[in-house]
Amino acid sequence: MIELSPQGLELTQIIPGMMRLDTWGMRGQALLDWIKQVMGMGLTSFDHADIYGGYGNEALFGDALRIEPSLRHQMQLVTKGGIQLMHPNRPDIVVNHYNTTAEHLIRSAEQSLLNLHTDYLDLYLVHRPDMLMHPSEIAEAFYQLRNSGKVRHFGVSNFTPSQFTLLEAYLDFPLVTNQVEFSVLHLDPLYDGTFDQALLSPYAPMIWSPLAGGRLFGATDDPQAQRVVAVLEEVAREVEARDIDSVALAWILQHPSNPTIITGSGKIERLQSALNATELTLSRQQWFRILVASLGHNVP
């Protein structure tokens, strides 16, 4: 388990991202036996948000935990709050847009609740920064959700450093932590603060589309990924690691915030090289071999 920060809430460093749990073809018993699984590999914490699925998702990971409830007192259910997408299911919502007011949030996470079948959400994050937000609103909605007893930890997603900061000074206590895209091809929170602020603040962040979204595989028109790639294969012979998402995840784990990592896969096995990457120490100079690669450079 990872303590995302002071404040005492842990997740595990691995967690099941349930973006497409629409499509793994699994629904209610078939769906709890694939969470006592995943649980029974020690991975506890499963990352949701209300969107996901045409906002389907939480409801049939709730139907599946219904059929045993007690298995929610052994897990941590994260999820996120404040984008409203065009759906049929939303005939209302004539535009994709970002709804970061107070009535938005607590009704999003009260909706939330009602999809898991559970009475709190240990992490309820903003799912994307608002043009139009206004801190003391989402301040608004984070007060009424705690006092309630309805969500144990706050944070946030896609934030940058100074929106974090922004947020932070409305509120008298910490957010844990700020959900952010980082992979071998994505760098941007290691030049642009974000992963300076985990470490000031403390927080450990949360990766999302921690293998590039497939880029890493079958790249043929992809520059950057095929040198990635290139690399990652010469390292993984080296530490001798199975594959190369392994040494991927591996990569990303070292930093020093203490990443978790939110896998998108339901396939038991990817779920494996992903725990397989927690047992993986690359030297200094395998790392920035990788970091060269995607940069496509030396460093300076």
Given for the second form:
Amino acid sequence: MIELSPQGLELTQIIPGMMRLDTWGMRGQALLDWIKQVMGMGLTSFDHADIYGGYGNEALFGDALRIEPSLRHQMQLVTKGGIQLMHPNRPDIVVNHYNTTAEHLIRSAEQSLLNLHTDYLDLYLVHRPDMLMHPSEIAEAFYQLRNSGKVRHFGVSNFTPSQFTLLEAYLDFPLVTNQVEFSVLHLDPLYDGTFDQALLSPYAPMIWSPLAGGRLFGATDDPQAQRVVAVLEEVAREVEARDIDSVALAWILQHPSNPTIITGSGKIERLQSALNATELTLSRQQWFRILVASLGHNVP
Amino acid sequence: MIELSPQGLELTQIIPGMMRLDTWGMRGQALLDWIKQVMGMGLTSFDHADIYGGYGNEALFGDALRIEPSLRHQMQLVTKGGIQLMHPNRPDIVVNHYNTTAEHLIRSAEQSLLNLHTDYLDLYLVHRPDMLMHPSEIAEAFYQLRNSGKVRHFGVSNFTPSQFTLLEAYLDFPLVTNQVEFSVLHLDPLYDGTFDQALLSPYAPMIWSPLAGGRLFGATDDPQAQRVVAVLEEVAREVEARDIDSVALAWILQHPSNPTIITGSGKIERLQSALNATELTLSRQQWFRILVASLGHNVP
Amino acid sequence: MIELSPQGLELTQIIPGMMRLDTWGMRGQALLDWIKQVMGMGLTSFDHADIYGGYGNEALFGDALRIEPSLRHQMQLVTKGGIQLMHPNRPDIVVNHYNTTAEHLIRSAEQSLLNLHTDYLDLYLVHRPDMLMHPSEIAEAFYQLRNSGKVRHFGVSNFTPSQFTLLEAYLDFPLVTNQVEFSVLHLDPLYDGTFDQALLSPYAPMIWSPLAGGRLFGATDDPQAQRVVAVLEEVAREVEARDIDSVALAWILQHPSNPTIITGSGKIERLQSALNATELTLSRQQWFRILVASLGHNVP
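Just the form predicted alone so far, so send over the form predicted together with another copy of the chain.
Next comes the full complex, and the chain you just saw is listed first.
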């Protein structure tokens, strides 16, 4: 388990992400079996959002959990609110937008509780910075959700350091994480102050798209990916990793901010591969060879 | 009236800007009549700078005010110093540059008092960040101008968050505003930390070029403007606004930092259109449709 | 002497840089004579790094100093650690990378002491921000080196403001400087917050590549350099400078952060030219004419 912040929330280092749960072909008892298998592997934290699966994935998960409610207290549930996505189920939404009013964030969290068949969330995140957000609205939502016991910890996702600092100034408790995109092909948080802030706060960032959304597998017109895959293959041989995924994830885990990783697949072998990453240690030179391949030039 | 900061300066939400006063064809009594008409509409704050109109617009305004000096205490005067612009009247200036020495800022503010025919300024702004500025020089100017009663409140214009923080660290009172460019076609302050800082301080930003310098009217080779105008026209119909200007300005006013808007026109109907904007409320989706048209892509 | 920070370290305004010492053709007594000549000019601070000259320049300097050890207490020695550069002498290094672990930084500083034939460094810098740096590791290295008397002051090089803030938060004493690239052809620190932070801390930045690595001399396919050289030549005539180098360096020294300059040449006449720069004063307009030539457009 990784402690996200001194406030005490612990999540597993590898966190199964439920973004594509609707495409895995499992429902009810079959899904429950999968959840129990995954939890048996030690992966007890699950990452959700209200909008995943056309606003439907939380309920799929909750329908499985309803069969065996006692599982709830052995897992950690993370979800997010604040995005309003166009979808056939939401004909009133005519443009993708954000809503971080207190009213919306509270209503969305309460709906997530219903969907997930639980009476509390371990962690609730504002999914995207909202250009119209007033931090006092978010603070009000967080206070109400915390005081009512509906949510235990709060964080954000995709926030810049400036936005993170702003919101935290309106709270009398720290945000426990910022869930951001990071991978061997997406290096921004190393350079734009995001990880500096994680080490300063301190909090453990949560990483989404840790395998660059599939760009590591097979693109022939993607020179950056080709350079990186070549080095990942070398390093995989050197450290005796079974696949390059493990190396790509180990590269993330080696960051001193102590990140956790959100996976995207429902396949047990992929989750095992992610777990394998937690056992790998890259040397500094291996880590920088991968960085340099991604940058396309030596570090200065 | 909008309170710019907890320090207490209040300005009108719509602020007639005097940048092009010299081109409006009004002098003396005619200009006084215009000022009184505008003040009768509730627009009592006026935005100046020493350099406007080839260093001449402050004096045009002051010459009108001289006819009826009692008006002074019913209005709020804002002006700026620190730019040294090449102009036939200033043959000693051979390159546009900045001067934020204490000596220059004090002399410039004192000249503005003479020009405007007043003995105090409600708000004095450093017009641009000066690459050679020493914050202790600006602080010295501000203290002297404040202690002598010549200036009541201080701020900056076009400062980055980093520059704003630096200057404020040298002052024992807060800056009450940052006057920055923002419009449906110029989105930077939403993303670069400027508005985050406004909400954090907090202060109400003042917005210049709120109609994007005319880019909203008629450019056929400006795809961004064309996309935005199309959506502004849709939204204008939906909210029953008389024109797209009002919608473009309402879009600005809806930002939670509580901005004030500097207008550019001397035409009463344009000022009325700006005033109309203060009565409009856009839905979140209307606001984001305009943002998305400006960005050219959906928000993530 | 320039006080780098209120903590008390003083260095000379012009600091001979030892990066290319190995190419100057001086060894032993000849180098000692050069050092004494340079110190006789008032230039008593010397800038080193472990990696300069293929990890060899510190030892060249130390071999000269060994002949007359009493000189040590009349000079200030600066060096850096944390880069691991590929070089025939270091066959174990297969990719240029960084290492800012406590163990490496301490070992590197101790090796620098041996190389330089001294028992203390006046200033030790982390040479580059390390993507894998944990500030607690750097802090541990700094504390041990300080408590053992091996290093008197600490700083960084090429750090962003965010990285600087992060490291300082882990220390109970301030960093005394950030050594950064700045010149008439490299303007970044004016705009990216680096010099704002120097004025805020406050600390005096150290400037490397102050003559833009030779770009000021003779490049015909470098329009920026050509524009700047033309203006430097005009200004050199106006202020009766002997050469454009002096003007280019005076332009740097005029920044209110009170920078020191690292030179790159071993030629006495070039060091004299740098010293001449400290006697020049540019007017604000001369300074901005050079800035505008570099930008390629007027300031707004």
